[in-house]
Every structure is written in structure tokens, then in C-alpha cells.
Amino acid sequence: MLISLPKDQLSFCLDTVEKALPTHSSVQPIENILLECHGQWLTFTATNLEQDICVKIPNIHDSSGRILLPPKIVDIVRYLPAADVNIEISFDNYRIDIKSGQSNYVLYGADPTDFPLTRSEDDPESILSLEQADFKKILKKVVFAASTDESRPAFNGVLLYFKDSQISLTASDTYRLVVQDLINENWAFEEQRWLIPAKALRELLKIMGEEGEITISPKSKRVVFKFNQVYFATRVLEEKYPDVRGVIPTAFKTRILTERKLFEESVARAGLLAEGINQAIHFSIHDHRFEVKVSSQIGKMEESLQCTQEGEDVEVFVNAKFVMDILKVLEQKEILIDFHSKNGPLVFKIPGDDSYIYLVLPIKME
């Protein structure tokens, strides 16, 4: 069986599925890349058993077969001359012979027989399209905030629910929320809801594209998005997502406007010397003023910004990064921050945009 492509096309197949490839595993076919001819078509799939990425493109050969490629073969690709790849298979041996320019390799693929291939032609109809571009600006505001902590699974996901006219996505880790509506009165979704793991849609992040539509599909236990020529799968979480929305206050104390970017800068530069577990750096809001300031046994730093204040003066001290993981992912030029006092939590909004909503909860300093 012979294959012809051009390396760049190549490398993105094999460099898109990768992200599916397990750490370690004990099914040892799934450590390898399953490669399908089928007439005019070649389709590229990895998985971990909790994720599916599958990347279909023409063949000009018309051939059929099926292999597992060996995961080297990610990096040889990577490294060859930039022109077209031919790549001949032998299914008496499994030999694979990689020709690209003066560049010649000889690998050894695997039996495909005992690859658990979840895909199927049959899978259901989309209920969402969103363009990409949309799709990743969204997700960036509210993936940040799950926990990594493997031993509270739940909070391991984010939470998609649907109802009516409107998607709300939920993330968070215990210590701060994120909370996105998106509402379309185009849009008639039954309720149900999904709780997709986080860690799947930061691999989704990053090989997901800015043009074209995205679909998103239920399919039994598991969510599929389709965009350009991927197919990208994931099991739902079957945890039960408690209702978070329920510590988000309903008024404010303190209200600040201040300008996004000069915030950013400053609590940057006063991450520099925040210590420890907590990262924390102490905010002030007195007479209009906004000052970010910290102490550690580094150093001390102090800044001063202009806001527009309404309420009653405050002090509160927060963690630099959870700070920072906000205003690194929003466009706006400004932004709003509800205090409720000392020990009340944080709530970072957009300014004209009751959508999307920001809950940290300070340090408490003794």
C-alpha cells in the first residue's frame, strides 16, 4: 500500500491525534496510531480510553488497509525535509518505508485487530454549531478554573447544561467560579447536561482552528466535536456537579471600574514576589484609589491605579495567579470588580455584560 502527502499534512494528522496518545497503559495497542486506507480516504485515530482524536483526509492512491503506527513516527515526520512523504506498507511484516526528499527510514508497525475503535459512521446529529473562533474564546474564560486535583472528580469537569434558549458553562475548583451564559433565542435545547472532563477540552484548546464551525454532539456517555477534518470524543463525567451558583452574591459592598491591561501589568509585576501555596498580594480601594501592593520575605512592591469606586472602602488579600488567570484571557478594555469585604469573595465582571461572571475567594489573613 502506498501513501503520498505532503510533510505539513502529514504532520498535522499525526500531530493532532498524538494528543490523544496515553502516558502509559496496560492495553498496549492503544500506545500506537491506527492508520485506515479505505479507497480515497485515510483517517488517522488515537485514543486513551477516555478520549478520541481522529483526523480523516483524501488519499490519492486508491488503496485500503489498516496498521498501527508506531508513536516514533510523530517526531520522524516532524523532522523531515519539507516536501512531499511517500510512505509504503507492507502487511506481511507490518514494514513501514518512510521516503521524504534524501531522507529514508524503515519502521515496524503492529496488528490493528485488537484496537478498541469507539468511532462510528452512525453517530448522531449535532445539537450545537458555533463558529471556532467563538467556540475558543469561550472556552478560555471558563476552562481555567477547574481543578487539576484528581481526589474531587467532579470539579475535574466543566459543566455544560442546556435549557431552552441558553448554554451555561460552569467551571470551578472549590476556590474560585467561573460562570458563562450564552443565550440564542434561535436555540430550543431539551435540559440535560454535561459534565465534560477539563483536561479534554484544554487538548481540544489547542488543536482546534479560528475559521470554520465546530459541532458538538451527545453520544451515549460521550460528547463529539467535529470541525474542519477532526473528530475529537470524550467520556461525560458521571459525577454529580453540586449547584455552585448559590454562593454568588447578589449585591456588592464595594464596586471598582479600572482599566484591563494596567491591572494585568501591575498585579504581574506584584506576582514577582508573592510567596508560597497562596501567592497572595493585598489590593486597597480607598478615595478612587486601587492599590496592589505585596510583602514577602523577598521584598515589598507598591502601585497605585486609577478606578472608579463606588461603596465603602476595602482591604482584601488574593491570590496572585487566580488574579492574573482572569485578566490574561479577556479582551476588554476595562473591567469591574465586586468586593464584599475583607473575607467576602472577589467577583470579576465585564462591563455592560451580565454573561460571565469571575468568583474568587480571598485569603484570610490572620
Second form
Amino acid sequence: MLISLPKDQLSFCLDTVEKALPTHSSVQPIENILLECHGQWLTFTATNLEQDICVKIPNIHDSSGRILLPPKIVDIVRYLPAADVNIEISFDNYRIDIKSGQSNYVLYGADPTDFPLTRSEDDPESILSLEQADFKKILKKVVFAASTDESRPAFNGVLLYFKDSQISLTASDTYRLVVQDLINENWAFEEQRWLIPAKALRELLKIMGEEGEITISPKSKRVVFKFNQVYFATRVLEEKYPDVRGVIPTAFKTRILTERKLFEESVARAGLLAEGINQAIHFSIHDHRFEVKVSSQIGKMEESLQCTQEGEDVEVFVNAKFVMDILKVLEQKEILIDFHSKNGPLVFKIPGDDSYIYLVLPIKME
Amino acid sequence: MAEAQARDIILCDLDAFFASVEQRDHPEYRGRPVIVGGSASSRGVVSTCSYEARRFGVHSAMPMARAVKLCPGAIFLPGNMKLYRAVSEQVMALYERFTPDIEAVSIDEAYLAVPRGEGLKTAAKIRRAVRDELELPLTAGVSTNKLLAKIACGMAKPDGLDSLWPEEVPQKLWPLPLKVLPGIGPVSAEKLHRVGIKTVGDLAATPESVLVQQLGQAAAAECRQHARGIDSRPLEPVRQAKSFSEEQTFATDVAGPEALKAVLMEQAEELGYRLRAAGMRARTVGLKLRFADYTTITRDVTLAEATDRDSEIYRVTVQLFERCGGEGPWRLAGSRVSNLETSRQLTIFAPPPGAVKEDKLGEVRDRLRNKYGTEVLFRARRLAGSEAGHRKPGR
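In place of the form predicted on its own, output the structure of the form predicted in complex with its partner chain.
Next comes the full complex, and the chain you just saw is listed first.
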């Protein structure tokens, strides 16, 4: 069977499914990429048993069949010399001949019989459809706060809670917490909650495009995202997500409004001297001055920013990285921070937008 | 070394520090003997006394009961460590304006290094600043090494400034009695007196072989160096403790695991106390065991979250003991905490009620221990440790 297609298109397919290739696995077939040729379509699939990614593109070819492609093919295609690629596949002995420009590869494919295919044609209907660009922005503001430490699996997930006309996304690593609410009068969700691995969402962020819609279809233990020609499925976490909203304070003791970009640069400079696991830097707010300081074994620095202050003066120590994380993902000109004394949380908000909060617990100096 | 030689060393010593702070904050104490320390009824000792009290023969480390007898009219105070520590920090911050090279020796003493030739001038400025800004008396000794700066400081006390340069050693240092040298205590001085060595000059002139007989090899060499005003110790800038450890070699080997665990509990309580006193928490907890045949093992575990709790340290050392402790008898058991942190990232979850209870218990025990200088409260598990011999609870 002969397939001809532009190198860019083939690369897109392989680069996308590569995100689901297992780094190491005891199940041999899944170390490969499944290629299915059916009718007018080519489908590439990879899985690590937690996530499956498929890309389906239209292509005219002369026969049908299935084959496992070795993972090396991803890099091989990336480095091919010409803009077009011809692939000749023999489904009898799984031989793959790749020709591009003056370059000829022969790869040894494998029998696809044992490749676990979890994808099914009867995927449930989507419950939500959003612009990819919007969804990307939302995920960027949420996913970073989820934990990568596997000792508390619930916090490896981002909670999606649907009810009536609202969706709430929650992520936390126990030191900080993000809550993003989305409201749309046209929505009418049945109450449901899905705990999606943050790892999957980080991969999703890498492969989503800027144009077109993305649909979300949850089903028993899986959630499927569909966009462009991509089908992205992930297992959901079954852990119970603790009730974290209770920690969000309703009143503040100190509130400041300051310029986000200047603040970000200041924290970046202070962070250079922060050390140890806690990366502590010091905020001191008094008389409409916002001082950013740090003192460590390496040395010390301080600088001050303009801010408008409401409420009492406050001094607090906080992890520089936790602060940078939020300042980097926001695009607004100004940021609002509520303080609750020296051992209470810092709550970051976007001025005029009640739908998003980022809460960080401070560092207690002994 | 070239760099070290190019600098002057200043020893700054706050005179009768705790008592001076009290006299500063309470004008009614000024000019009167002030004695800060434990209480006479609980066998406390004097930690600091003002110069007025010293005239009555009171000195630090003296039993309080004796101080009361010598100077019954004194003002006796239990002391306020929190305040003294805060004042000490102010003083250190003041030193930092003059030089970044500071070695804090204790709460009231620090060595400072400044460029060669600026020692006396800087020391005078520091004394003035401490007097003007903090209203505290300070004595400074200046030289080119720590030993001579320390001796100069001793000569200048109280509230004075003096220098002792290496070239002045023969005239200024040699006529002085042996006790001016750090490291020569009453016992060594007595030994040397017996062979006719009475002054620092005598010591400098004595052949090393004679000193070796009296003091042993290492001490002899050091004493002779010191008598000649030579000291190569570098300035060691503020260093945080990197670990705390406790170990015990048993008078007779311990055979039973329960007795060994009791020792581990005692060590956990001690390490917990030291961590809390230093305001630190440890991420790594380790165990050291020596078996009857002298085989020694050390094992450690790094925790997800740093701790200063006795029970957590004990839980880990016992777990290590059960995993790697093998069969007794054991000759030695040691516990160690390292990977120390001075700050704690708070979490959105309140700590479990058990932990809060233990923190409160730890606080009460630490307070009692600070007050009585010895443990008055301990965990019952340690009673099983009587087999392990010394350091029974309630000692």
C-alpha cells in the first residue's frame, strides 16, 4: 500500500500522538504507534493506558490495513529532507519503506493485534463545546496549581464541577489553590464532577491549536476531548476531592492593587536570592508602599513598588515560585491581592473579575 | 592566608549584656547590682550580673543561692531571652553597617574583620553607635587575629577599647598571668605553676618538651603558639547548624529491643527539644547503631514534610530500627536530624488534631525544661530504658 502526503501533515500527526507514548512500559505493543488505513482516512493512535491520543486525517490510498509503527518514526519524519513523503507499507510482513527526497528508510513494523484500543465509535455526546483559544487560556490559569507529587493522588487532578449554568475548575497542591468559575446562561448541566489528571491537561495544552472548537465528553471513567482532527481521551481519577473552597476567606485584612508586570519583575529579581525548598521572599505593606525583600545565605535585596492599600499593614513570607506562577499566566495590567495577617492566605484576584481566585498559603518563620 | 593577614580583627563584647539591657529599660535598676538567672529555690545559676553585683563577688555560672548570700540587696530577675535575642539582633545589624565579615560567637560576642589598619577606628565608631543608638556598653579588643583581639578585649573591660598588636606581645602579654590565655583553665594553670611557669612569658620561654609532659602533645603545641600571640583560626561567618545528633554508648550492651526503643525515645525528645529551641524543623531523620561486634550501621529517611515533633522523630528511628536493627545486643544507639529548615510552608489543611495536641504538649514541656533546667515531664516509654543504664529520666 502506498501513502503520499506532505511532511508537515505527517509530522503533525506523529508529534501529536507522541505525547501519549509511554516513557517506559511493560506492555510492548503500546510502545509503538498504531496506524490504521481505512477508506479515505488515516488514523494514528498512541496510548500509555492512561491517555489515548488519535489523529485522523483524510488521505487517498490504495488498500486498507493496520500496522504498528516503531516510535523512532517520529524523529525520522521530523528530519526528512523533502517537503513530501512517500510511505510504502506491506501489511503481510510489516515492512515500511519511507522515501523523501534522496533519503530512503526501511523500518520494521509490528503486528497490531495486541494493541489495546479503548476508542469506540459510540463515544457519548459532548456536554460542552468551547473555543480552543478560550479553553487554553482557562487551563493555563488553573493547571499549574495542581500537584505533581504522587503521594496524594487527588491533588494530581483538576476538578471540573458542572452544575446548572456553571462550571468550576479547581486545582491545588495543598499549599495553594485555584478556583475558576465559568458561567453561561445557555448552559444547563446536570450536577456532575470529573477529576481529570493534570498531567493529561498539560499534554492537552501542548497539542491544542488556536482555532476551532473543542468538545468535552465525559463517560464513566474517561473524558474525551475532540478538536481539529484530534481525539484525546484520558482516564479520570477516582479519588474523592476534598472540600477546599471552605479555606477561601470572605473578608480581607489588607488589600492592595498593584501593577502586575512591575510586580512580576520585582518578584523575579527577589527570587534569585530565595533558597531552599521554601524559596521564601518577604512582602511588607505599609503606607501604600509594597516592599519586596529577600534575605538568605547568599545575600539580600529589597525594592519597593507603588500600590494602593486598604486595611492594615502586613508582613508576610511567601514562596517566590508560587507568586511567579500566577503573575506569568495573567495578562491583565493590574492585580489585586488580599492578605490575612502574617500566617493567613494571600488571595490573588483579577480586578473586576470575581470568577477567578488564586490562594497561596504563606511561609511561617519559626 | 594572605587575605586573612591583610585584615584587622575586632572582638565586640557587650558588657554584662542581659543586666545592661535590664538597666537600660528600667532606669530604677541603674547603679544597683542586677542579677539575671534561675531561681535560688530550684538550684538555678547566675547567667549574667551587672558590674555592681560583681563587686560583691558574684559571677556568672555561680549557684543563685550563693549569689543571694553574697549580695542580698541585688535586684534578681528571671531574664527575658526573647528580648535579649531581639536586642542582640539589633546589635548584629548595627555591626553589619561596618563590615559584612562577622562571626557571631554568642548572643553578646562577635568577631568582626575590617581592612588592615582600620581596626581601632572602626571599633571606636561601633562603640559610639552602640552607645548612642542602643544605649548599651560595649568593650572592643582589636588585633590581627582572634586570640589577641580576645585578650585585648579582656584587658579593656568594662566599657573600654584596647588593642594588642603582635609586636606588643613581649611587653604587654608576657607579663600577664597564664589565665588570660583562652584554653588555660585552673587545672592546666595549676599544673604549670608547679613547674614554675607563672606568666605568659614563662610559657613562651618553656621548651615544648616540658609542656608536653604537663599538658600532652596537642595542648602543649597550642599553648606555646598562643603564648607567642599566634593564632591561625579564620573568621567563621554565621553558620547555621546543619544537623543535631544524640548518641549513647551503653555501659553494658543493651539486649532487649524495648530498652533500646526507650533510648530512642529519649533521644527523640532531646532532638525535638533542640530543634524547637533553635526554631528549626528537620526533613531527614537518621539512626546509628553499633552492635556488640563493633559493626556500625547508619540509616536515614527523608520525610515529605519537615518536623520538630518528638513523636515523628521517634516513629522514624524506630521504623529504621525495626527494619535494620537486626538482633541485639547493641553497644551504641544514636539519632540524628538533618536537612534543617527555619521556615515552614503552611498548607490549606489544618494539621490533624493529634498533631496540634502534641505541639501544645511539646511547648509546655519545653517551657518547663527551660524553667527548671532539667526534664520534669517525659514519656512513660522511657521507663523501659533502665536497662540502657545512664541518663534515666528525671536525672
